[in-house]
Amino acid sequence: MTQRIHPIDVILHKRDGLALTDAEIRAFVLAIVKRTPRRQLVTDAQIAAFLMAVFLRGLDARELATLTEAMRFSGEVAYTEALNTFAIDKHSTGGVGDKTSLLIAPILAAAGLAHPTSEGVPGIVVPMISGRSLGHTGGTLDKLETIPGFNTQLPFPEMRDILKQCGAALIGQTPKIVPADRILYALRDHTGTVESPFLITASIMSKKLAESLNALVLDVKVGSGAFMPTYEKSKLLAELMVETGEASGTRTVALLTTMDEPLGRFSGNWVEVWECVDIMKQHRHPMSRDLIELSNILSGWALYLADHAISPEDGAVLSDEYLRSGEAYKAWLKIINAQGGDTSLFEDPAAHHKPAATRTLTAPTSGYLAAMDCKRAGWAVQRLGAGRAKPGAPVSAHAGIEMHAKLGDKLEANQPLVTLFSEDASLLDEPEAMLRETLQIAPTLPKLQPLIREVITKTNLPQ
C-alpha cells in the first residue's frame, strides 16, 4: 500500500531546506485542486505556509520542473500535437505599452498559413493564452476585449478548430486550464510571496506548457518598467523559465529586453489595438519604431525555432516581410472574425477612439528627453482607468496615453510630450502630476540601453 503524503510533512520538509520528492510535490498540488468545501485535503493556511517555505528556501531545477508539470496537468491541456504541426507561443513578463502579442500572433499565423502541412493545417500554430492587466502593466485580454464581440473564453476544442482555420487563437485562462495556478496565484497575493522567481516560473510556464508547445519565446523585461526590480533578478527568472521549458521538452529562449519607457506610441487598451492595426496596414508612425523592431526580433526567434528561418536575424527580416506585405493583417482579420470580433472597426480605428477627456503635457524647457520611471508612467495609465487595482475590476476601453517623444529625442520648449485620455475628466489630474514628475529633460543626450540586453538559451544556462 502506498503511504499517504500529508501536506504538513511537505511544508516541514521545505521549511527545513530539504529537497521535496516528486511524489510530495504532485500530492500537494493534487490536494489543492481536489479539495472541496466539505473535504479540505489541504487548507488555505497550509498552502500559504508552503508558498512561504518556497519563497524562503527556493526550489532546485528538478523540484521546479516537477511543480510546473504538476500544475500544468492539474486541469485540461490543449493537446495541439494532435494537429501534426509546430505549436509555438510568446510570453512577456509585462510592461507599459507592451502590445507585441497583437503583432506576433498574426505574423506567425501568416507564416503558418503560407506553408501548410500535408494535412492542410497551418505549418505554424500559435495557441496563445494571455492575461489581464494588474498593477502597472497592461493585459492582452483587456486590449482584445475592446473589439466588440471578440470572445477570449474559448475551451481547448474550439481553440484547436480556430488554429486549423487561422493559425492562431488568442484566449484567456478558463477555470479548467491550470486550476492549481488560480488557487496559488490568489494566495501569493495575500502572503507576500508574489516576487518569488520560482513561483513566478511555475505560474507562467505551467500555463504556457498546457498549450502543448514545441517551442516558446520569452520576453523578460528589465529596466524601470519591469516587474522584477533588478537586472540580476530578471536574468534569474529568464534562466529558470528556459531551464524549466527545456526540461519539459519544449525548445525555449528568453530575451532580456529594455523597458525604460512605454513601448511604441500608445499605452492603454483600444489605443494599443489601433496602433497595431495601423502597423499591419502599413501606417508606420515614427513613435512605433521600437514596437515594430521588438515584434520582429521576437517573431524572428519563433520562425527560427520553427525552422522557417536559418537564423533569428533572417527570421526578423521574414517577419517584417509578413507585416509589409499585408499577410499579417489578413491573418489578423481572419483570427478576429473566427473569434466573433467586429472587424469593421479596423477600417478606421482612430474613429473608434472616443475618450471623454484629453489633456496634453508639453515640454517646460528645451533639451533631450533624458529619463523617466516607466513603472510610474504605467501607474499613470492605470489611474486614468486603463488598468485595475485588483483582479476582476472593470477597465476603460479608451483611457491611456500617447507618447509624442522617445528617450533621447531632442525637444523644444512647449513641444507636446504626452497626451492623456480618460472616460472621466476627474481622473486626469493625478496621472498628469505623476507624468510631470517623472519625465526628465536634460541639456545633454542621455546614454540609452539597447533594446535587447541579452539572450538566454539552453546553451548558456549556468551550470
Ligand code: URA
Contents of the next structure:
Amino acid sequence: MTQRIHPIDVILHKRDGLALTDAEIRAFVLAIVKRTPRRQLVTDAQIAAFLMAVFLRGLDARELATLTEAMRFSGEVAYTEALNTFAIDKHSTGGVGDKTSLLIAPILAAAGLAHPTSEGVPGIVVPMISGRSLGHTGGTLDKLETIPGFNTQLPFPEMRDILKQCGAALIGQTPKIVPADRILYALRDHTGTVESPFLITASIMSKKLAESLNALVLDVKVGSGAFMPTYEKSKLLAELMVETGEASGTRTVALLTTMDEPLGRFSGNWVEVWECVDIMKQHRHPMSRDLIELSNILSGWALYLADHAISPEDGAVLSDEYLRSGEAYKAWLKIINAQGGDTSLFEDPAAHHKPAATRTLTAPTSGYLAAMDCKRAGWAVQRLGAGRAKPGAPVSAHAGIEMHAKLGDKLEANQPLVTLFSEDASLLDEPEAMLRETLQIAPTLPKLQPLIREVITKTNLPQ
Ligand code: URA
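In place of the form predicted alone, output the structure of the form predicted together with ligand URA.
Next comes the full complex, this chain leading.
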C-alpha cells in the first residue's frame, strides 16, 4: 500500500534541510492544482511556508528538475512534437527596450519556411509564449497587442496550425498553461520569495518546456537594468536554467548579456514594434545597432542548435541575411496576418505613433554619455504609461522613450538626449526628472561592458 504524502511533512523536510523525494515534490504540486475551495488539499499558508523553505534551503539539481517537470505538466502542454520538426524558442529574463523576440521569431520562421521538412512543415518552428510587462521591464504581449486585431489568446491546437503555416506563433499564457506557476507566483509576490534563483528557474523553465521544445536559447540580463542584483546571481540563474533544461532533454544555452542601457532606439509598446518593422524593412537606424547585433547573436545560436548553421557565428551571419533579404519581414507579415493583426500599419509605422504629448531632454553639458541606472530608465518608461500601475490595468500603446545617444557617445551641450512620449501630458514630469537624474555625462570616455559577457552551455556547467 502506498503511503499518503502530507503537505506538512514536505514542508518540515525542506525546512530541516533534507532533499525532497520526487514523490513528495509531485504530490505537493498536484495538491496545489487539484485543491478546490471545498477541498483544501493544501492551504495558502502551507504553500507559502513551502516557498520560504525552498527560498532559504534551495534545491539540488534533481529536486529542481522534478519541481520544474511537475509544474510543466500541471496543465496543458503544446505537443509541438506532433509537427515532426525542430521546435525552438528564445526567452529573456527581462529588460528595457528588449524587443529581440519581435525580430527573432520572424528570422527563425523565415529559416524554417526556407527549409521545409519532407512533410512540408517549416524545418524550424517557434511556439513562443510571451509575458506582459513586469516591474521596470516591458512585455512582448503588450507590444504585440498594439497591433489592431492581433490575437495572443490562442489555444494550442490553433497555435500548431499557425506554426505549420507560418513557422512561428506568438501567444500569451492562458490559465490552462502551467496553472501551478500562476498560484505559486501570486503567493511568491506576497511572501518575499520572488528572488530565489531556484523558484525563478522552475517558474520560467516550466512555462518554456510546456511549449515542447527541442532547444531553448536564454538571454539572461546582467547590469543595472537586470532583475538579478549581481553578475554572480545572474550567472547562477543561467546555470540552473541550463541544467534544468538539459535534464528535461531540451538543448539549452544561456547568454549573459549586458543591460546597462535601453536596448535599441525606442522603449515602450507600439514604438518597439515600429523599430522592429523598420529593421525588417531595411531602415536601420543607428540607434538600433545593439538591438540588431543581439538579435542576430541569439538567432545565430538558435540556427546553430537547429543544425541550420555550422557555428553560432555562422548562424548570426545567416540571421542577418534573413533580415536584409526581406525574408524575415515576409514571415512577420504572415504571422501577424494569421493571428488577425492589421498589417497595413506597417506601411508607415511612424504615422501610427500618436502620443498626446512629447518632451525632449537635452545634454546639460558637453562630454560623454557615461552611465545610467537602466532600471530607473525602465521605471520612467513604465510611468509614462507603458507599464501597469496595478495587475490587470491597461497599458498605453503610445507611451515610451526614444534614446538619441548610447553609452560612450560624445555629446555637445544642448544636443537631444532622450524624447519622452505619453498619452497624458500630466504623466511627463516625474519620468523626465527620473531620466534627468540618471543620465550621467562625464568628460572622459567611460569603460563599457561588452554586449555578450559569457555563454553557458551544458559543457561548461560547474560539476
Ligand atoms: N519571470 C517568470 O516567469 N517567473 C519568475 O519567477 C521571474 C520572472
